[in-house]
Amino acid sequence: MQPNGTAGQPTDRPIRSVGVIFAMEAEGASVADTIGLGPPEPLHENLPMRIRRGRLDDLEVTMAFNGIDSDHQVDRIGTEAATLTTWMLLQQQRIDLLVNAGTCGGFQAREGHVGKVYMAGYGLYFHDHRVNIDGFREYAEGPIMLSHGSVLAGELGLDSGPVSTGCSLDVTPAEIRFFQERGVIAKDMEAAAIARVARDMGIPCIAVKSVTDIVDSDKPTHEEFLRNLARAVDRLDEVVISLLRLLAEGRTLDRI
């Protein structure tokens, strides 16, 4: 049985073109400056998102933001509009892999602290899409499974496991229980989102995300995540450089 997401595809094409999306602008917009990628562009006229595009040695490199809300004036984070954004550049643009990159909440339980960055492994979960009908209790949780990044993570160093998505900074009881039962390391607001599109458009998926914020502690979530956003991204630009720079080399998908 072949993995979601690569039916069809020799585990050995090269990889000429890589995706990244991060939700917000300032996740990724110096990453986007050291590789001298172009000025931000439309990725639609009539939607916030941008991309900025260029090369890195022989790797074309197109990154996408999900752009700023007209009505109030922040990044568009959370899963509609990851989804939004995944579908529009993999309809527009040709990739061969795409990676989600952004920050997180980590687990002092499981060894988390902030700046620590992962690689998504396993699969990807939807912590707060309950839906208690068998069938589609499963459809709305996942995993959805990643068939792709374990190389990658050996060489950058980075942990990797189950990482869970929610359109919500905190959490529930009942998601801290759903976190401990699956094994998550880190819960986001758009992994599983873009996987599930990359999936079911055929494109190879990795994510990695950077530690803002303990979720198993007693600190204010959101205290933390302002607090700890520009330590977390500093780490997270450094682990994302490194990935281009390892793709760059001249990578085929058996080699991430």
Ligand code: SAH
Second form
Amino acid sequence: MQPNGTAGQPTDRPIRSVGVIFAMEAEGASVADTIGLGPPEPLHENLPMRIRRGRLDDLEVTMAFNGIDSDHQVDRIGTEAATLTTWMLLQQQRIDLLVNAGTCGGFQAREGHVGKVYMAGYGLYFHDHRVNIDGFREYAEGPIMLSHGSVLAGELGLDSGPVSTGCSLDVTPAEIRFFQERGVIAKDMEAAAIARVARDMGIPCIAVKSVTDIVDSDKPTHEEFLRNLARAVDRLDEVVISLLRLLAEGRTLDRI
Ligand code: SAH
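Target state, the form predicted in complex with the named molecule; input state, the form predicted alone:
Then the entire complex follows, led off by the chain already shown.
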């Protein structure tokens, strides 16, 4: 049996192998090229998920991408593909630390701006999982607590706070209230799903998210997303490379 959660892991365990999950090709292809990772390989013969493997000094790096949907020719964003990618990656590769890297919506009420990169902190929510039955409510919306990330956030100069995941790019008024009540700093479509599988598998997990659009502004999210994607990804790349360099210097779990 795998341990449920990472609490039982020795804190002085060294990080020798890191997995980085991206939802979209455009979010991670350039950083994988910069590090010199190998070409895309399938995670499973029937599924679109791809991995690229290589090393940064002594650190083993595996980047995983959800892949392209064969019916619609777009990236498989969202929680279903993220869950499956995480499960397959953790089944097939020895990973000491899992990182979800990607883009997000930010909040001007909490000083978010395009290109700002956050480290998820405290916990991860699902803002569109509404089940009004005691117990199931808390299971559905989280938070999934995070035990790691605060040391790296400090070293990388990243603000940190709750991230919330859902399956839509736009928002409802109820979701806006959800974000306000919980002090959510970033809205995405994968982080909580990835963290839940990592937790079940006993693998420590962190998330870094770069802002492409501002949720609490009057500009249409999809237009902002497309206009700002390249800028947000440049900043994300810088942070992912700095993060991997810190890990490659040699890290134990208690210094993550
Ligand atoms: N139209 C885009 C689709 C991107 S959807 C395209 O060109 O393919 C949004 C992706 O970026 C998801 O993987 C999600 O995690 C992240 N994201 C960025 N801004 C978001 C927001 N405001 N809400 C939810 N997810 C967001």
